[in-house]
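So this first bit is one chain, no partners, the form predicted alone, shown in structure tokens.
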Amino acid sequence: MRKIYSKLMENLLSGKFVYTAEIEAGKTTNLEEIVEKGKMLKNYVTAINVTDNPGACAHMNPLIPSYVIQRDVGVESVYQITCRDRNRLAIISDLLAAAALGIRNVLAITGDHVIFGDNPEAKPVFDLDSATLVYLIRKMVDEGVDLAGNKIEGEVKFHVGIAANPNAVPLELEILKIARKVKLGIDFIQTQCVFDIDVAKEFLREVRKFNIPVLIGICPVRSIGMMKWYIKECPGGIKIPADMQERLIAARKQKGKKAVLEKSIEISAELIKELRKTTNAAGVHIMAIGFEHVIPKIIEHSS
């Protein structure tokens, strides 16, 4: 059994129902209000996922925020690392710095493509891929070395993580990535947006043979708008139930534009109290980018 490094991993091993969410650096810099809302989100949830250049778009390096977090807030960060922007020697030197500044939970991911961020004429890198970042991550825990076999002084103390997408069809191909991370050796699965909890359930079916943790993916929408755009343009295929649309839209007929994320703060809760009754999922991971004051409601909604 491998060492437990972190207060995520002590709780998701321990079968304790675990919430996690998640702040976008920002294109700023500016940390006060990256502080403000772990602050908030605190004694809410385990852990903070802070992410890299989401939707290829430039923010500021995560590495920083995350050590923030931890420090100023006294939340875990989850440090989020693509392989679109970096040659491995940058991410080596990343992981090095992380492991130095304390920061003990990874989560290792491919990246979207630069064409859909907002430096489409940046190259893309892609190195290594999420696996291969993986194999990178246990090489430095469990070796001490990086990919070629250099040693490194002192110790590096991470719990690696992995995206999954449980709206990916046909699904069998996602599990079989999935599959081939989990020989390399990954601690937790984090999910992209699930909305219908019947996609939830069967993705919790197909992997509960890794026995590994896994967090489910909550995203409240706070606008029609907001909701199309999962459905018709999100990468990977989000699938929102008719039945749901049509509890969104009678908000915003009946009550207007803030009905609709009251009404998605109740779905979510409604999804998280499903999944908590009924599955063997781990826990959510709640992604409410730009409004993250709701993810307070949302928890305690679903409690």
The other form holds:
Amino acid sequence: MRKIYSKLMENLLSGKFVYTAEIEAGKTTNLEEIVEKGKMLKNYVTAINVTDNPGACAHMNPLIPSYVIQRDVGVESVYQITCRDRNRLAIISDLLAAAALGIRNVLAITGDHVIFGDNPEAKPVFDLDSATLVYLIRKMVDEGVDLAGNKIEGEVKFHVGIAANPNAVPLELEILKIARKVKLGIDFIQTQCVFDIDVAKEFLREVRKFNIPVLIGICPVRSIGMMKWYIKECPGGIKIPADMQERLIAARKQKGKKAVLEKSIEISAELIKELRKTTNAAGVHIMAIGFEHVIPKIIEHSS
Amino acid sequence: MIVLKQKPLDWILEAARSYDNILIVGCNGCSGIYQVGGEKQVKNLKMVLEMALKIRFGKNINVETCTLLRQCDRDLVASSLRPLVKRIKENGAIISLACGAGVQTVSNVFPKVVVIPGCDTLFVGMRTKELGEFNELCRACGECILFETGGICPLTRCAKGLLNGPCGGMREGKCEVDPTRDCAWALIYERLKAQGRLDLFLKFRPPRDHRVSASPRVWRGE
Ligand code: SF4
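Moving on from the form predicted alone, kindly provide the form predicted in complex with its partner chain as a structure.
Whole complex next, starting from this chain.
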């Protein structure tokens, strides 16, 4: 049994249904907005993820908001790290800084390719990938050394999570990929958006053997365009059941644009209720970038 | 093989126009096989060069030609080209229709002679006949793992060069970067599955030692 360093891990292991949410650091020098969002979410979630250059767009380094949220808001952060923009030296130094600042949860992801981003001419790095990043973090935490075995002064206390896509086709391939990382030693999984309860159930069934807490990704949509983007363009591919699509489209037709979000809040809450009732999901991870104000509503409706 | 393409004619003309004597050197290796810089293309370029320089710049030049079995062979280049290089001594230049290795071999053997690359070297790959396109297959990483990956190189064929793929962007077997292309890791999965070796898919590959492939690379034999 590994030591527990964070509230998130404690709650995940306690069997409580855990809520986490996600915010972006943004292309900004302003931390106030981030703190505001953190305060709004504080009483609803156990931890807040801060994304690392999401969609390959150059944002503020997420380490800073991750720290500020913990210090000024008093809610734990999940510091996300992608392998796209930094080589292992830069990642090790960021992790050391994170450990020094009291960050306790890290999410290791590969990262979208630079061509999707706002500086598509950039050189993609990928010196590490999400698996080798997990391997690095384990070495730092368990052995107190970096990748090359150099000793680190002081303790490194992280829990490491990975992302996964329950919608992946073929799912077997996704499961094998997770198995590879489970062997390395991961603490939790936060998934890509799930709209289809059957997709969540099948995924949870498949990963049950790993005995790793899973937070299912919940993504409210605020427009029909956004819904279509998920279905057609989102990297990895997302399934939205036909009847759910129809409900959203009907809301748009009957009551106008704003009703889509209202309907989506309702749908998200239903989904969470169903997850709580009928699955062994450890919780949900809610992503509503740019309209985080709906997160408290979804959580209220779902519990 | 090495996949290359000829540079635009205007570019070659611009580079060659100030010389009076040109030696076009083709290569019957990869360049010849892919019909980019073999005997036929050398002849064509000679004709076009003579004509275009005359029409555009009113210039008559002397163009010699030679196509080697392999332009990346130092001894072959030295013995075959020496007499011809003598003939272009007066304000002369060589146009090489080989890959970058061929161009540099020629330049290395005749360091005083200007060598104009007539081609852009693209990658190490293969022609997929059905599609009439070329695919990059090998990055010469110096540590071949093809035995473990079902004969498909992820370092080269995955858009992120991942050794523990696929990434989360894979969509029904297609690559997130270009949905018309197969995800290398989906191909590896299928291939290993067909070979009954899926256990290899579970294998974790630690971070690469980049010193193995840090340029400029030297091999001194063993
Ligand atoms: S989709 Fe496949 S080939 Fe494309 S970047 Fe991801 S792992 Fe590599």
